[in-house]
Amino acid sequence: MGGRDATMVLLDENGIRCDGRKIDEPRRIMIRAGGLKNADGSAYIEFGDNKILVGVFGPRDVHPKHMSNTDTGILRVRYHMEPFSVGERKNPAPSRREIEISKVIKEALEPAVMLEKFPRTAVDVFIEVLQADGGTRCAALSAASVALADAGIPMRDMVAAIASGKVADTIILDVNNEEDQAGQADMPVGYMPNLKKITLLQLDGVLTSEEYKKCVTVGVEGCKLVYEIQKQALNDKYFGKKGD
């Protein structure tokens, strides 16, 4: 029964969550395009208390050569959490979770990037999590899209990402760390709004078929909010901030 009690305090009788948000309200999101002088493109995101920096390099020659593809470019993604990014110091060596998230983000980005435009080359995406607070894969994916666009990589669309979930028998938007630990389900969603295509959909937990559909809908609507912030970040860099 302890788990049930834990979920109860995550949502009060007025539908307010443990961090003061409503059920359909995302955490504060700030994205800045550029910033890394040595990278071809970069982005920094603050998503709640997540702080993540992304650098993009390429298209560039593939080493060793046999790893290249004559028909298309290849996308390589490294997601890495700094040892100081979590409360208990993390081992600096890549964990199984980091390797899995690197693969997930790569597969979510591939439909967006026109890899066929630059055969025999590679685009490298380096993601550094400076501070983690639940939902890092979605925040990292959103920032990586902005960094790729900043690098001038040909793209069909940007991928925006956010996690929906289930807490105290209620579908919510943007799962934070406490809700992730004590909630009933967590569903990261990556979405290309212009193409209306989902490129990332994972589920940790149990949902009914109706809850599943609602969770996807809530996640997609949340992605559209993130997408506007992504576009604004690029506008601010290349066309100046409003009021400048």
Given for the second form:
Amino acid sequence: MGGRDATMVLLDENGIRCDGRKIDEPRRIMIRAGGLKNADGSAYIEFGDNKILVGVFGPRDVHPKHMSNTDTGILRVRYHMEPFSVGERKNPAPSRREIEISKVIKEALEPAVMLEKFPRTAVDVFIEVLQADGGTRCAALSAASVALADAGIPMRDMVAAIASGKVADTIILDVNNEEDQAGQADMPVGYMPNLKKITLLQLDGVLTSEEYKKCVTVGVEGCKLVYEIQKQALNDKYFGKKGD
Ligand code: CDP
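Okay, that's the form predicted on its own, but what's the structure of the form predicted in complex with cytidine-5'-diphosphate?
First the chain shown before, then all remaining chains and molecules of the complex.
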């Protein structure tokens, strides 16, 4: 999340954003379930120019053993950006930002996964960001939900995620990289549409309480759009397209 550049035109006089979208229009979203033969479940997402691969392993034995819980399974999430995923080479060592995003994705997924069915085991979620363009945590969370479902892990619901935000004093859906850098606010939202529960809500920037409510509503509505694409990805793999 970078500095705010007030000189950039983020919304023109016709209400069109810097990448040609309308204020409530998400970027192009493509999700594919499966694809990694050595993983128990996997998914690939393209969310605008974000490209992210997720592999799920487990439920499996926990090593070291003292990390296991006799009452429930545990979820472990590693979000990692490839050095080539951003314009300026990223150091491959885990950054503070990657540790934070791993934690928020884990906490956003936990309410969806029936870990209590697998005491003493772990479910590992590995997220590889191949190309980043603003909104990777939301894209990764949406793909991770599909990968967990693809692994056959019992779930209460899938978490769908997208960011709402504020540019040029206007609430928008799906914040891109330029809008994140130069806009006024960015609010990543993760939501389980069947259970009607928010599991991720972050805010970078300043909003009035009215704008805050609108951002949450716009984000939740956006999550419902993402959810349809997640379900379609699973349908395509298990009931639709041949060859997967
Ligand atoms: O990706 P997300 O919006 O969830 O997280 P962020 O911390 O707000 O990062 C916004 C964007 O900054 C990322 O999506 C990348 O495109 C970019 N970024 C970068 O260029 N170099 C980094 N080392 C980290 C992020």
